[in-house]
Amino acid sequence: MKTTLMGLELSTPVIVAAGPWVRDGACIEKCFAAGAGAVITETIGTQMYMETRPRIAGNDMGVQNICLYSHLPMENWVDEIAIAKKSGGILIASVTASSPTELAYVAIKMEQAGADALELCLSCPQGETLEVVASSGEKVYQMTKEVVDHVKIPVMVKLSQNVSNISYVAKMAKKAGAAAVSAINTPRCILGVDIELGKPLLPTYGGYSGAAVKPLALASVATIAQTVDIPICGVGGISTAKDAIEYLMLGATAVQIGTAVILEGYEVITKVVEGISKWAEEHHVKHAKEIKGCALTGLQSFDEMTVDPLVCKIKRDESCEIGCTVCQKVCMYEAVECTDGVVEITSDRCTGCGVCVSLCPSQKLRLSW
């Protein structure tokens, strides 16, 4: 499944996101070798990031990182980009700064180094200044316009969900000349506390990533797609082809994969790319634009919703006798009974909330009239 983002033709909609897994040219080469349609560098600034130890923590809730930007000097990235470009792949430089002129300076340097496009990191939750920028449409406009006015390559702006109106910020990015936006950057978090030591897992607030972030990012992508006519790159919790396709169906043109590389290695890139290709072949889809936004028609505002008299039923011509009792346990209305492994539903008690349908491991339940 091909896609076109910012005028760049990608062989797959899977892009590798900025992060420590793309910390230099050699790591970027691994991403291209794994089949990525494009790769974004680790975020580059005028200052080096002091590598705090520890700086990444993970548990069953996800991953927190306090990596602000690249530990390499900006000048070193000229050589690293040259190494990465040997593969012939599409390379996007992630850049950051604390002022519009400084950001434009870094952007110009990366364009001169050979980057095919730029991603402006204006929403990093570890940096107080950047978090303030992310929540202000006017500041996003100023930062973006200064870069757009000084480079010829396309510019994408990375947005945060930690704002009151992400659509407005996206509109301001577009007004400033951005060719696309990516959503979302990691939300601010504290992953957990070591209750034996009485200390947080990491010594400061950090960015939250992993599967748990996906629902937040899907909502942001859909919101932008419904209100702003600008290409979107979906970011957050992608580790399977299904994850990626969900983003495309909610309006994304491409997606970024990052934390999964930490958890599963570079081979996860290949897994997702091949999974998308297999799905696309089975569904006769050749280009992402064929499914882009198709799920948006199923979304409506809360005020527009109507209450249909739906109740839970076992699917036609099927019976449920696996004896798991999940539906009975989760039914708050006591409408489901599992007797000797056989499911029985009392329609008069069912209010059609849908929780049993969504959690049924055998997928034998449905809501209907």
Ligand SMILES: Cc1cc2nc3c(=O)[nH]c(=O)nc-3n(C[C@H](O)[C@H](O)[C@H](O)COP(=O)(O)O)c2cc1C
The other form holds:
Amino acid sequence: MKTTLMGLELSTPVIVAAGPWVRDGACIEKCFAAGAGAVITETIGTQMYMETRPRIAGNDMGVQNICLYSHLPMENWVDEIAIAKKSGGILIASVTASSPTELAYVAIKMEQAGADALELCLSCPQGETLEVVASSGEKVYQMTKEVVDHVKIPVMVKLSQNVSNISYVAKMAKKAGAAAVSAINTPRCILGVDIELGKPLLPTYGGYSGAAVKPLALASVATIAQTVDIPICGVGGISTAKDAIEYLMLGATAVQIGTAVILEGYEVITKVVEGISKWAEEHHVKHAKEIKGCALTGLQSFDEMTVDPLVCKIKRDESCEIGCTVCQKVCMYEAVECTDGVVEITSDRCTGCGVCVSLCPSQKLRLSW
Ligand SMILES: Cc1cc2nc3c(=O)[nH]c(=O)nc-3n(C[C@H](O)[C@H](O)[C@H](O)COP(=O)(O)O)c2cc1C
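What about the form predicted in complex with this ligand, after the form predicted alone?
After this comes the whole thing, all chains and molecules, with the earlier chain placed first.
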């Protein structure tokens, strides 16, 4: 499945996101070899950002990082980009700075080094004060405009979920001349506290990523898609072809993979690219635009919703081989009873909330009239 993002023709909608897995030319080469449609560099600035130790912590819910962008000097990136570009793949340089003119300076340097496009990182929560630059539409406008006025290559602005109105920020990026937005960067987090030591797991606030942020990111992408006419690159918690296709169906033109490369290695890129190709072939889809935003019509406002008198029913027969009793445990209305694998539903009590249907491991339940 091909896609077109910011005028760039991508062989697949799968892009590798900014992070330490793309910290130099050699790592970027690995992403291209794995089949990525484009690769974004780790974020480059005028500083050699320090590598705090430790700086990444994970658990079964997600990953917190307190990484502060690339520790390579900007000048080194000229050589790294040359290495990365050898394979002929599409390279997007991620850049950051503390003022519009400084950002334009870094952007010009990366354009001269051969980057095909830029991603403005105005949204990493670590190392920032309480508010990231991307929480202000006005600041995003100033930063983006300065860059757009000084480079010829297309500019994408990476947005934060830590904002009250992401549509407004996306509108300001578009007004300043951005060719696309990416959503989302890591939301601000504290992964947890070591209760024996009485200390947080990492020594400062960080950014949250992995599967846990996918629902937040999907909502951000859908919100932008419904309100702003600008291409969107979806990012957050993607590790399967299904995850990626969900983003496309909610309005994304392409997607990015980050944390999954830590958790599964560069092979995850191939897995997602091939999974999308297989799905696309089975569904006769050649270009991502054919499915872009198709699921948005399924998002209604409460005013538009009709409430059908649905209740929970067990599919086919009244038995369940697993006998796990999950449906009984989660029913707040005491409408489900499981005895020796036999599920009984009291329709009078069932209010059709759907929780048992969505959590049933054997998918035996359904909502119907
Ligand atoms: C260890 C780590 C380092 C990251 N570094 C950057 C970075 O340098 N620049 C940036 O824009 N985003 C950075 N991110 C954010 C990712 O690019 C991505 O937006 C986010 O992690 C959500 O996607 P994921 O769940 O697929 O990782 C980083 C994320 C992680 C986990």
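Owing to the predicted nature of the structure, the values given are computational and were not obtained by experimental measurement. We call the rigid core the largest set of C-alpha positions that still match within 1.5 Å between the two forms. Residue numbers count along the first chain shown, from 1.
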- prompt: residue 332: CA shift of at least 2 Å between the two forms after core fit?
  reply: no
query: Once the two forms are fitted on their rigid core, how many angstrom does the CA of residue 305 move between the two forms?
result: 2.7
